[in-house]
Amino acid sequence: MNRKTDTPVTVIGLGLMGRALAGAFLKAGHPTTVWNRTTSKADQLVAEGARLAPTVGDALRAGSLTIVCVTDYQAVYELLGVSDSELDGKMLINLTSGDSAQAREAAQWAEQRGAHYLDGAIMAIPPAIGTAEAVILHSGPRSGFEIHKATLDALGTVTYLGADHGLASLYDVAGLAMMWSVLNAWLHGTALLRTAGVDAATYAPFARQIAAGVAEWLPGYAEQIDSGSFPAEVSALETDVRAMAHLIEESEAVGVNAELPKLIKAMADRSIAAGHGGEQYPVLIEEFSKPRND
């Protein structure tokens, strides 16, 4: 992979993320400059080459890309309001973990002190960045993007998303919803099994091909979401609500706990009585895309 190496980079937020990616980036070869409020967590980036800026302002300065990843979107702002000057014609990168509003705003916030803005999100643990495995999304002007994206490929597989500066937390949070949803529903499988006396590492290479083959779906599922038509082509939901039914009375059975497949049952049966019993799984997307009013 052919990177340009002598983009300066500034890195503000030495948290455990903070530190890996300054650490990726001195890796590649970029002169990297950081700061953090507790200077001595710069120690070690500092003893493999990193500068470390006196104040905020300094470290803005020293880069033609600032990356921030600090604790709240509060916090950006606090640090980088008092060094609003030093904003004008900066590539300012947030990294730090939000929500799709948050991002908007302070994108609004960063460009009105002059300063070019993307928002991102981290799909990574600190040890992955700098691998292929760390996924790092993008979200802004493309422009900004491909300018850095040599610079930024020390950090991983990065990916840029679209115009609209919230992108980034939405594919955040519905990977983490995906996440979740696989592991619980994994959870469940185990604790049902384990009634019978099998272990989890015997049941995992069997849920891994389940999980496998129902990803295998999504691309069909997404067609039909996306044009709002539900034929029942392998299944129509009144078949697949019986078979939740099965697994709740299963589960209380043999006394596992119940409360996930009842809620998947209870949207079920709103679809259902909402009149969409004859259509396919999908459907169900019209519970998901509004609220529930308890």
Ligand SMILES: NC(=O)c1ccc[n+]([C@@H]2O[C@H](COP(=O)([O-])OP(=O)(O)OC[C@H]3O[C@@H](n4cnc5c(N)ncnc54)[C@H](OP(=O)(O)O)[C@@H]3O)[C@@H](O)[C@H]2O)c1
The other form holds:
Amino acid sequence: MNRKTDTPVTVIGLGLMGRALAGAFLKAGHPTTVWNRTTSKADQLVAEGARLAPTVGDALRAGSLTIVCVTDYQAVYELLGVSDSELDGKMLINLTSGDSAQAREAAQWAEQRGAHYLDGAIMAIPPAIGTAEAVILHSGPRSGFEIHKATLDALGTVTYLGADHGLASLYDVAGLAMMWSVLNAWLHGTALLRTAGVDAATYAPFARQIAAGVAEWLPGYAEQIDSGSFPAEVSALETDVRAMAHLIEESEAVGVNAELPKLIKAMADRSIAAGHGGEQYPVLIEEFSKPRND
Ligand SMILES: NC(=O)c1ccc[n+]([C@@H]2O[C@H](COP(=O)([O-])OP(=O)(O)OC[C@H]3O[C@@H](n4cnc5c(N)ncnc54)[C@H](OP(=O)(O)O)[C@@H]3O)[C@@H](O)[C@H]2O)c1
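Right, and the form predicted together with the ligand of this protein, after the form predicted on its own?
After this comes the whole thing, all chains and molecules, with the earlier chain placed first.
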């Protein structure tokens, strides 16, 4: 990573994640100012060389770049609101988790106070911060990201997604959808196999191979979605639905929870009823792209 180590940075919020972020800046050599509502959480960082600001205003004044990482957006407004005049001209990166509407609203709030604002999402756990494994997403004006990228590199693999401040949050939840879907599918398969005495560790390598194989299909399926054309090149949805019925029947026969495949089959059945049975699986994007109204 190309790191710039002399930029003063401020980290506001020293929970588990904020402490990891400040620690990574310190480790990379950045003069690091910190602030937290509960002051004692700064002790270790101060021992490592951080400067503890007495107030949020002092913290904002100290660095050209301020990272805020607290529980939620309400906390961001509560703590920055009292010193909002200090935001003028400052670069603020909010790595607090939230939704896309909250991110866009916070961008307006910060920009009305003269700040340059990027919203971000951390797709990593605290121990990974400071390593390439930690993916940190940013959205908002590109210029703000470019100016500070070399400093942000201290945190992990930092990525810019686009000018819409809501993008980082949207990618964040899209990633959660992927993560839980893969885990849930694995748990369901593991529950099935355990009924025959196969333990989780035996099935895990097979499951991993299947997940990796399915992941290979994504670029081709994405082309179908983007072009809005779903020719059944390898399998038609009506064939897939017969396999779904098989999965449900097997689950029920061996006493395993079948709620998940029933949910997916119900979506596929609606798609077939709408005339898409002869098309390929990604045609289900149309079911995923609308709320369930009935
Ligand atoms: N931990 C993870 O694995 C992880 C991964 C990805 C993203 N994140 C995101 O990172 C953010 C922080 O998570 P965390 O794990 O660090 O949480 P945490 O350990 O619970 O820390 C929460 C932080 O928010 C502060 N805070 C809460 N309400 C406040 C208020 N009204 N005014 C001032 N400060 C307030 C807390 O201050 P006090 O210390 O005074 O209570 C503390 O610094 C969250 O949005 C979380 O979703 C976390």
